[in-house]
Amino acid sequence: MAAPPILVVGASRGIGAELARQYLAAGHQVHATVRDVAAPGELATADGDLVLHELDVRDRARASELAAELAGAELAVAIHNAGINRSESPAEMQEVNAAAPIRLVEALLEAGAIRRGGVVAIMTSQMGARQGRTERLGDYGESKAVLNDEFQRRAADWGRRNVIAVVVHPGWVRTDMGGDSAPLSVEESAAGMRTLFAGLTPTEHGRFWTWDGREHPW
């Protein structure tokens, strides 16, 4: 039986690219979004059944088009990895990190792109956890906190639509965003998340997880 298709949003480099590579190596068809299909970054040399889609997550019309293109795709896992950790505009940080993931997931669900029992995984960060915090979150942390807040508001409805949706902290990873001093490699983080996604059941729906399968406080 062929491995079911996967979607990785934000896959040109880092964690997204590694998730795409690992799913390709496991025999999945991978739909991967990049800002420019003519310059797909690390996926330029990827092997396997890779389908590239051009997407800037800030482009609402294009996000709707992508969902329509994937209608009936029966995606087993849809991962929203796109995000930024620096911007001159806090409003842009909120748009990319908090608003865009929710909007795209809603569009995918409306289009029927995700199969019954499929996994929706949105990349968040432990920096967005409000519980136990006394210090200011900062623009990046606040954008992830707003994402988490909106995810919690939508989780019950998404569950009724027969998907298993979670937010995930990928760990502190050696990427352009995480820096060279981060303890985790992209390979370790991606492999851990793949194991997490494969083992999710409806019981784990609507919760905040770490890359290695531990539940994280909100």
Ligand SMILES: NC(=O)c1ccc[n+]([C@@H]2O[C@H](COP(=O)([O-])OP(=O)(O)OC[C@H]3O[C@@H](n4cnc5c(N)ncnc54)[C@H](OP(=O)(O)O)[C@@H]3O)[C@@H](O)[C@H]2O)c1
Second form
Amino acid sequence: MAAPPILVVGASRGIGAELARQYLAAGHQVHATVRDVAAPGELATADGDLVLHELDVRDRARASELAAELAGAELAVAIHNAGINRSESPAEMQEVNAAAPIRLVEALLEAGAIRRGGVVAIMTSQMGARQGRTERLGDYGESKAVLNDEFQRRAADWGRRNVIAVVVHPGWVRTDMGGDSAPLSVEESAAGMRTLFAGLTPTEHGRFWTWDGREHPW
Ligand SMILES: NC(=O)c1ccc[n+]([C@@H]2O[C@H](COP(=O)([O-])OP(=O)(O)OC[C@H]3O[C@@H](n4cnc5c(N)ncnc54)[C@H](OP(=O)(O)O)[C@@H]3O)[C@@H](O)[C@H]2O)c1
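Form predicted in complex with the ligand, following the form predicted alone:
Below, the chain from earlier opens the complete complex, with every other chain and molecule after it.
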């Protein structure tokens, strides 16, 4: 049987690009979003069954259109990876990191883009965990904390739509965002998450996971 289709949102570079490459290498059809399909970044040289879609996750109209395009796609895994950790505006950080992923997942579920038992994974960060933290989170951490809050608020509803939805900390990874001193390579992080996604069961729905399959406190 052919490997089922996968969606990676925000796949031009970093962790998203590597997830797309690894799923392509494993024989999956990969629907990948980039902000400019004419300049798909690292995916310009990707081999395999790649379908590029244009999306700036802040663009609500385009996000709804994309969900409609993917209706019936039978996605086995849908990953919302796009994120930013630098912005002049905390509002923009909230929009990209917290509001956009929730909106797009809602639209994909509404459109019936994800197959029964499929996995929905939204990239969060350990910096968005509130538990046990005494210092202020900062704009980035706060945006991921709001993402986690919104995710938890919807988890029961999403579970009733027969998907397994999770938020994931990808580790501290050497990317433009993670910087050169991060301990993990994109290859290790993406491989760990692929194993995690492949093994998730319905009882593990609605939780916060790390790239290497450990449950993270909220
Ligand atoms: N690296 C780490 O150590 C680390 C740790 C914890 C969590 N994370 C999370 O993991 C995810 C990926 O991180 P990364 O390190 O791979 O980051 P990255 O190297 O900075 O790449 C970010 C990706 O998100 C896309 N993106 C940003 N804003 C977008 C928008 N408005 N619309 C569409 N795409 C947008 C970028 O596209 P463009 O190329 O078009 O800008 C790029 O493909 C993020 O959600 C991040 O918060 C990373």
